[in-house]
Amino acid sequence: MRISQIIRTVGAQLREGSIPSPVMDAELLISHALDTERFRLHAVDDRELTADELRRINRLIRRRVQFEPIAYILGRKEFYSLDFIVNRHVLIPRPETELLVDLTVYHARQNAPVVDIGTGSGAIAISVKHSRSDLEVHATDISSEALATARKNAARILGRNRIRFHRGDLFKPLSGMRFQVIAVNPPYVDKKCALWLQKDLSFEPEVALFSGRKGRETIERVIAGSGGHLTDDGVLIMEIGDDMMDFIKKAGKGKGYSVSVLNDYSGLPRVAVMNR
């Protein structure tokens, strides 16, 4: 089978399996199996594939038709124009979270201490440090596997020892430490919604997706615990669900914050900026 034929065949398989973007996914999986860049599938001669190449392609296709996210199959995901290692221990970085990075970079003073709570792959912390090398960036996560992934990403993208990683739940590993900016992308999906979500999400770590009390439990814990870790001019910047604007304003006001909510690039309420 030739390259042009396998692209059509795999695209049809994915379409029949109700996979979104079947042609793009087919090209990404085939280029990954062939260890080449996607554009080269069309730029090089339309050659015959070897039996071993076809086996590698088919192994990847079997994973995708089971709704395993393309990012996990490829082992990487672009975020903030950087290439991150991802695996099933970490949440896949989403484009809407780039707004959280933008706001952190904007609000941080020169040489300020900044922390990313629940860093996962390290996407937020690393993107912030990459944009603002002057900042003293810390990152926490409850998962040792997630921290191992974040450390690998930090070493690849920034070099070693550019970010200080801490293992523990939310603020527990940060005793006595204060930050001018606290950035958080907490789990905020209602556990009761798990059965109705996209099948791809079943592969991602539940601890990074779901939270109790209609998705609000972790957010409430972050707001309650953040005050003791902010400087006097500190800012808490947090991603929220698009139905949480009224809740976050009320919850923040109850803890002495003034709260503004910014829309993401799709026009949905996405990031709360909370000033003391």
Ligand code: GLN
Second form
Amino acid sequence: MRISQIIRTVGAQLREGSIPSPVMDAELLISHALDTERFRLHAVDDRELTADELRRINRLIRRRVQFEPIAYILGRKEFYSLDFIVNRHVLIPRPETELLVDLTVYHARQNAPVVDIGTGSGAIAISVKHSRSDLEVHATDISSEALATARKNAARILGRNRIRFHRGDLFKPLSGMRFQVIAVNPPYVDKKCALWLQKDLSFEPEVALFSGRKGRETIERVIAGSGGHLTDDGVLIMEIGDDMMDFIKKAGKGKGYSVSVLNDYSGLPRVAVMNR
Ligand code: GLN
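Switch from the form predicted on its own to the form predicted in complex with this ligand and give that structure.
Entire complex below, previous chain first.
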């Protein structure tokens, strides 16, 4: 079978499996299996594939038709124009979370200490440090596998020892430390919705996605714990679910914060900025 034929065949298989953007995924998976760039598929000679190459392609297709996210199959996800390693221990960075990075970069004063709580792949902390090398950037995660992934990403993207990593739940590993910006993308999906959410989500770490009490539990714990870790001019910047605007305003005010909520690029409420 030739490259042009396999693209058509795989595209049709994925379409039949109700995979969104089947042709793009076909090209991404095929170029990954052939260890080449996607644009080269069309540019190189339309050659016959070897049996081994066909086997490699089929292995990847089988994973995608089970709805495994393309980022896990490729082991990569672009975020903030940077190339991150991802695996099943970390949430796949979402484009809307780039707003959280923008706001952190905007609010952080020169040389300020900032922290990314629950860093996962390290996407937020590393993107912030990449844009603002003056900042003293810390990152935490409860999962040692996630932290290992974040460390690897930090070393590849920024070089060694540019970010200070701490293992533990929320603020636990930060005892006695204060930050001018605390940035958090907490798990905020209601566990009860898990069953009928997209199948892709079932591949991602539950601890990164789901939270109790209608998805609000972790957010409430972050708000409660943040006060003791902010400087006097500190800001807590947190991603929230698009139905959480009223909740977050009330929860923030209850702990003495003034809260503003910003929309993401799809016009949905997405990030809460809380000042003391
Ligand atoms: N925005 C993600 C989703 O709905 C959830 C990310 C999160 O819980 N922090 O898939």
